[in-house]
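In the form predicted on its own, a lone chain appears below as structure tokens.
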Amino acid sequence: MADEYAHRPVTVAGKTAVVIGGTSGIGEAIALSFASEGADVVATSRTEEKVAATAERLRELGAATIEATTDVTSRASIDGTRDRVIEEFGSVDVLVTSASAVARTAVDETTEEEWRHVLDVQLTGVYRATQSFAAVMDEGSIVHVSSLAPQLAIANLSTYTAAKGGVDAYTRAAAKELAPEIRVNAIAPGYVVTPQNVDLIGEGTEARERIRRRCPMGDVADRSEIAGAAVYLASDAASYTTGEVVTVDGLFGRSVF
């Protein structure tokens, strides 16, 4: 009676993931994560020396890999590092998507190029990554990286809120068509430091002593905790989870000040 009870594994060993976005940032540390739970990890993004070093990282964590830049905005692109993958591994279990676009513009500033580069690399980029990914996965989990900007509305950042919530609401729709083969997920992150955001976040910043300040957790997250929601979404034990939008953000966007 006792195996009925039993939980699947929260781990990703032995299935085949691919990162897109995932050579920094909060992508960097779910695919390294990934590799050192025994998976074999694909970290793609467009610049071809980050590709490589974080190949070797991977390697060095035991996953197999092949190097590939991959550019969300074209679909030609993604399709080819799909079609690598499929003849290297033979098939992907776990897509995840993190590339990300920002523009600190406020909203009567923000151009149109700003505003269809963003959306574009946010939000039609998960579309398509999930579509082309979708079309080769007989069964598996897709992990969008979403935000915690649509509940907070930051300002100055109009263009990143509004992809954002274009993902969360994409997830949810892709999850309903793609079930039960394909779970799809997001998560939303709350205050992370990363390259992208280490001058207004970073240690020493008026802003994180802010964030220390309201924060119930008392600081911003590592980046090994964003990654360890994404190792539970992507693995068995989270068979019967899809369409959801997980909020991993120590509370600090539901705090009332």
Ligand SMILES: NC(=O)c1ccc[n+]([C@@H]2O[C@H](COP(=O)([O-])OP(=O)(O)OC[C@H]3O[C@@H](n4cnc5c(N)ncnc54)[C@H](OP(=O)(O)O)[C@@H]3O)[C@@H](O)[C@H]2O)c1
Contents of the next structure:
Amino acid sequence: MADEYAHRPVTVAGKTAVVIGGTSGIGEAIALSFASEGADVVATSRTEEKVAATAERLRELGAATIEATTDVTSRASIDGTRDRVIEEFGSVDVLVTSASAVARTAVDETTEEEWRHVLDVQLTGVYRATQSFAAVMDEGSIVHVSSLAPQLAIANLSTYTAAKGGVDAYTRAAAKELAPEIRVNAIAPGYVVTPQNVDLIGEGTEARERIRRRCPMGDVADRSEIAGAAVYLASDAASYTTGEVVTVDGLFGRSVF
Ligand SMILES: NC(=O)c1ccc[n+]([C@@H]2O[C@H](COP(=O)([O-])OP(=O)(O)OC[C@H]3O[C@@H](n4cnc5c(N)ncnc54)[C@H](OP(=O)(O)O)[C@@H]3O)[C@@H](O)[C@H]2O)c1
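Can you give me the structure for the form predicted together with the named molecule, which would complement the form predicted on its own we have just seen?
Time for the whole complex; same chain goes first.
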């Protein structure tokens, strides 16, 4: 009787996951969280030292892993990592993309170079990684780390906002094509303190005080609170969830007063 109502497990235990942009900030938290649940995890980015350091932490948590660098601006680089993962593990169940590039520039000052770079990493990187890994995933889950930004109007962030709006739209469209075997979702985090924004919203900054005043949940998110959403989306419990952008912002984005 109980089985009829039992949901599938909210865990990634036993799965093989690749986290691109998984050596820092949100991506690293997701990689470590997956490993602590019993997944095998490859956390990758451009920098060898960061890859090695995260791999060490993954091993300490009991995960099998390999050390591979990846640059999402290169299709050959992504394919190379994918092939090494397949060689080592035989299959991939979960892909997470969390590579970061930001331009904090006004509309009339943004250069074509800045525009191209942010879109190359944030949007075209998502396309490249999705295409590359979907080709070898018989079934599984893809989770893109998007942002709250495309749901808002933030000054001096138009390039990033456009890229992330593209990620949300691409997530829905790709989900339609890749269903039912592969689910594609995105997470839209609000503010999380990471190396790329610690100067802006770290402890003691004026912006951090403003976030504390405005956010109904009282502060920025801890990285682990974004990882929780990734675990759910990657797990079998989310077996009917696809094409979704899951906002994890402590209600910051929709809170007016
Ligand atoms: N922090 C926030 O408040 C926040 C809010 C909403 C959304 N996000 C999004 O969350 C994601 C992660 O951001 P974060 O704050 O965690 O940033 P982070 O701590 O700076 O981490 C970024 C990661 O991306 C990797 N990376 C950068 N360029 C890359 C490339 N070309 N190819 C592969 N990997 C690359 C970095 O490693 P290497 O330097 O070694 O490549 C690093 O592992 C980003 O997509 C960001 O837009 C962040």
